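Here we start with a single chain on its own, the form predicted on its own, put down as structure tokens.
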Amino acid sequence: MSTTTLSTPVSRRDFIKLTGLAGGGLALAFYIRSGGEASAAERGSSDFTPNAFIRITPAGAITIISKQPEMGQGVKTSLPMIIAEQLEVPWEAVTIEQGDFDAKYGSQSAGGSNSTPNNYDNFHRLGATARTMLVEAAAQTWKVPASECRAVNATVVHSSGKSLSYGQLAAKAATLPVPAEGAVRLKDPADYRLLGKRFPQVDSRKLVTGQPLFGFDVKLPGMLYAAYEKCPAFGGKVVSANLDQIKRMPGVKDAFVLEGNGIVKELVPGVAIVGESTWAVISARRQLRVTWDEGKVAEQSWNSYVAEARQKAAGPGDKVLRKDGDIGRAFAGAAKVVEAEYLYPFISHASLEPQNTTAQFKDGVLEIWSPSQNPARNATAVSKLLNLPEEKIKIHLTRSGGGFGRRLSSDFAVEAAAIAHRVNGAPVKLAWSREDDLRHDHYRPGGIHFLKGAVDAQGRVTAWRNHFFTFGEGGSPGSGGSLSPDEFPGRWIPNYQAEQTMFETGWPMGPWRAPGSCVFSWVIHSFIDELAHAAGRDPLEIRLELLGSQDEKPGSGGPRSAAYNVARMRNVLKFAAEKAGWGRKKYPKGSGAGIGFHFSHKGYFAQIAEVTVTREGQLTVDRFISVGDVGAQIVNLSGAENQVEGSVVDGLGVLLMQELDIERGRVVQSNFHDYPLIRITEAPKKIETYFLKTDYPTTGLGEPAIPPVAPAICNAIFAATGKRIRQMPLTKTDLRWS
């Protein structure tokens, strides 16, 4: 990768095209150009800014910019750690600043566990390039070869023992050209002082002391407040509203209908109320009376779709995703055949901070403060809606109180922008209520799988059929609602058929943590467990048999698929079994262990749950073991462990109780009293987390640890009680046993 500077400025639109052509990679040359294109004299400053992310002042202050949105996943800490490692600076000497949305930073979307893999290599080079320039500045100052100098603890030391701090070298380094790629050497991982160690998040103190960080915390002079009422049925439109009455209420500045422009789907029609205080707006909203045209979606309900799926289950799917071998013959000659229906509901993201955005339209410029996972998408949508050039849109990134994929959408930011544009002048904070957040989410789609599997006389799985009913709109399934043709175990079973039937709805859907994988893993590994028990086989043994025994070299990608490395999965599976003492423990009635594994978002995870179920049906997860392979380097061990532990708790919470009822095109649940989240008393008593370091690229951890959670726990419940869990949440199953 070249480190030469670009000769001409790059617009935001051109940069997006440039990085898109490069496969989504980020051009190091662009980083360096955008942050250090001017000499110190031209900038009127002696600060050393070799790229867009590093700033060192003559006083020795070291600042690293974190460009990715922070929503609790820890990237505001972990990504700057990579730069600091190569820059050779003590972590406690570094100040981290959240970067606003700016083309000079490249892609700033946080989703799909991509923040680490998309930035890891470039951030190493950025830090190493800056370190190389500081060493060269010292060498020129002393008139010695750079090979006689080394950097350590924000200081360059000569072999004679003399030294200069980075602050003392800042002005000199700022005048130097960027070194060629061959002149920049990365540190040996054996010499890492930061990476792989445990560090608290940089915002920890602010979080526990209640200092402002989140979108809800934004306060600006002269700020107004807004609420936005939308039709309870998805896709409904305003017919009329008592706007004149609302406008006369105390503290209300305005009330109006927004209908959108037919181009931006993110703006759902509704009624906006703007006032001088949150209380004024809430009070007025309670008096709002709207007549709605609810549209055709109001005719759709979850239960009717489930009934229809059951009627069509035995028939062919609308689409055959994959067909291998002859499943008819395999079933006819099977020793045992197992059939099962697996069903899971729509669920909400339910982030603790409801959606919100503050916006101000003034002098032709729209300024936005938003807890967004994808600010570029916000800018594009707002530009289309308001016919405003993207250059006139400025976006500040606030910390998000949870995201899980929800804040990849732009609806809340678009609503705030539309309201502020109408107000014209004053900043306006739009804050959704908890009810808004639950009833106007972009949901993880539910699904129904009708499975049929066969085992032969030797207990081997010989056939598998899955007729999957999913939900979508416009001919495309909702995010995570499309079963991959290569989804395990379709890769390895000789007679395999996967079919999909889609119900066309107007229900809003979006990515929910580990889209697709979070539910497919539960279905697949639960049914594998059923087949193992039907065959009288050990559940671990049959999984290893399905995977095969191929040995692979690092980087080979796997014998059957470039995206699936069998050896890596076998290794995490065997390691988890060893840590759990699989096959060596005896469990009393009411206790048992279950296993699951999954490959998603470039990460390999195997998990084992040990549970106890009382005769009265009370479940306790006694011990939960997670083993992951996410490549060669764990960046921040504390953050990595937090991500895995959080995935386990999140996965258990969804399994225990989360579901949405959709009737007449609307969500029935309204708040946490009827959509409960997991409590600390329901969390596993003990979670053990292990990482296998391998010679593969470093990947992310926000999602790959969650898919095996549900099957591991459900399979353990079966081992403990003999009750097979085929429907989420667990509240649908009576766990009592005798």
Contents of the next structure:
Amino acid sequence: MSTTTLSTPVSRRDFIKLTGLAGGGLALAFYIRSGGEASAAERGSSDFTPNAFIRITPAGAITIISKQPEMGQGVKTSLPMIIAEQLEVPWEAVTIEQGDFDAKYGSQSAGGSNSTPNNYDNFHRLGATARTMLVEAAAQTWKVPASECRAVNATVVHSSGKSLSYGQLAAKAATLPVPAEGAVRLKDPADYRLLGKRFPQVDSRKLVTGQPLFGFDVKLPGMLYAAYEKCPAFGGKVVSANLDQIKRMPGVKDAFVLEGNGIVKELVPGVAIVGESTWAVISARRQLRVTWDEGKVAEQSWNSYVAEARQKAAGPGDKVLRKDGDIGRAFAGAAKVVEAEYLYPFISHASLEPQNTTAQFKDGVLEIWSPSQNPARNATAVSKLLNLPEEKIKIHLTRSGGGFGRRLSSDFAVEAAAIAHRVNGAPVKLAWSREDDLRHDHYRPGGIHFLKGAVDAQGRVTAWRNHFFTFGEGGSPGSGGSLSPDEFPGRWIPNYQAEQTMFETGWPMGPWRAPGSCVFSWVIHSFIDELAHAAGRDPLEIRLELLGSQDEKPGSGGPRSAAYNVARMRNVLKFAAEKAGWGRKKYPKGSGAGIGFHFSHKGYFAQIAEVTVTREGQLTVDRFISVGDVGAQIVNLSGAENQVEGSVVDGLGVLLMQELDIERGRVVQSNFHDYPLIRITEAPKKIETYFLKTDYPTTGLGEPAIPPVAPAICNAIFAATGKRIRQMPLTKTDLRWS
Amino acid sequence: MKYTLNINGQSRTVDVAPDTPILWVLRDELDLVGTKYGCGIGQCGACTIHLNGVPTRACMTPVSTVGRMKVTTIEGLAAEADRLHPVQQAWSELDVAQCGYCQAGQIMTAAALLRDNPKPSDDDIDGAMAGNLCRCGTYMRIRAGIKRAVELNAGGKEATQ
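Starting from the form predicted on its own shown above, please give the structure in the form predicted in complex with the partner chain.
Now the full complex is given, and it begins with the chain already shown.
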């Protein structure tokens, strides 16, 4: 490949074409030519930039670009570590820069725990390719075979002992063609110096000293501040507002109505207030009086849907998701039949940094600084709304103060862009209040499952029926509201029927960390425990029997269907049981252990909780064990453990207290006083995290550790107290015992 | 109104409305953005600063009530510029943060705890930190971070770098 080809710019159209072809993961060839500026002469620089991610200057400065949005999942550290590993540079010597949104980086969406699996192999090759070129540059300089040279510590060393630093080699390397993929050798994992070890986040020092990193911290010369008031009831429109009064308030520059574009995930109608400071805008907003046309959604309340679901539970679902065998016959011939209702409410993402975006429209160009998980979606939405070609939209990625799926939506960025477009000239920072954030989230849908299960005389699970009531809009369930026909234990139980009835609402819903899995696992593993108890079986033993001896269950096809590697699950389950001393430990009344497992986002997790419940009903998680199999290589062990520990605390917090009441089409709660989050006093006393290293591809950790947390804890509560938790959050259940 | 404030040992004059919370004075007027907005009602602790050494919610403290009290923010926590306070050092070593948005507030609360109680028990730690929310769930590392800071303090070692 010649250097001329390398420097061919990739247009966004090409990028879309390429991603379409590659189906998510991008081919290495794309990266190799993407942003390649290897021709030193062409650029009038002696920097070595073999691809869009690596830059080495003749002075020896080494920079790695991080393309993925960082929201606390650690990718700004872990993904560059992969390049540094293969490039053979000391980690301390590398500067990591956050890349802006740019087609040359390929996909920059961070969601679905996909940042690692989608980039892992390519990032190894990018680093190794650059290292190969530096070695070749040294070999040519010395006129020796490259095979006599090796790279170590940002230096190429010849077998004779002479050496040249990467900086010294940069200019020469920049003139070399990029080697073919086959000519690049990847390191033997046994020689890894970085991968699998613990490294603090690259922004650690900035974080602990309070330096600006987040979207909320953006400050530009002449910047104005904005708030955007939306109808408390979803879908409501502005009839009128006291704009003249607001405009006269101190520090207010302007106030105006935006009509919205009819897409709830982009721009809903509201009133914008623009002012000289955050406080001027907040103060003015307190005087804002809006008359709303609340519309039809204001007739919808959660409690009515629950009541309706209970009436319809015994009847057939609107849709049969899966039907195996004959549940009717199996129930009739069962030794024991168990029926139960499981219910979980709508909840919010509640990232600690409320949604915000800074935008500036100037000279026909719209520039955006946004804590987004999905900048491409922002570009598309803004382009369409403002009728601007994407070339006129420039997006910078800031750090996000938590994501959890919320920032895959574009609403806050689109609002800021629309306001800045109207202001025309000055940059405007739109900052949501906590109340805005809680009342205008794209929520994790609630759900109600009516379950009926059977065991035979040998204590085997023979039948399972689930009538699942979910919530959606536009004819399909919200994100996380679709139960896959393949969801465990579908495919395993001979007589299995899953049916779905959906309530059509106008409530905005969106992906919440491990969508679907985060609640289905609780329902399924709690009910398996109920069946185990009915059959007088050990909860671990019945699970191992249920998983069976077949090593892999193929998916049934269709979306959300995936092959299930039973052997991997069995191994994490057995390992967790061993670590917990399952079956060997005796617990006093009020204490007990519970188990759960789940496969999602390509990761296999088994978890065991040990809890104590006082007679007064006070719950303590004494010990929590997580065992995960996410493939062959943990990238940054510190980040990986942090993700798992955080998932455990998050899963416990959701179980303990998270709940939104939706009445008359609006969220009742408004801030952390009535929508509390878990505090340190409620966190587990001890969390143990183990990873099983397997030969499978390396996958992500943002999500797969959360689903089994709630069932493990609820099953432990049952073991401790005999109380079965069938409703989230735990505040709904009296845990006192005597 | 003009207010002359003592911020991280420096005298700073601002011209703002008297009811402006010191949080927005720090962030908008003085470019000290380490102090975060999380809830505005004193529930999350992301805006924790020290007023005369006492951990205080900046979001609920009007600038007019600050007077000559010493305001310390995360940017001024370390005794010397270019050095880290032992709590900052411990947080960095143990990689406490995930998203990090709450951590300035956590560090300010932890620093005040250790000044008053150099060897806190586990219950002391949980009790002192209960007002600071971490949505990412880094509580295990916050506990460990405080214990590491105790060690750094006890060793009499000046935090470096």
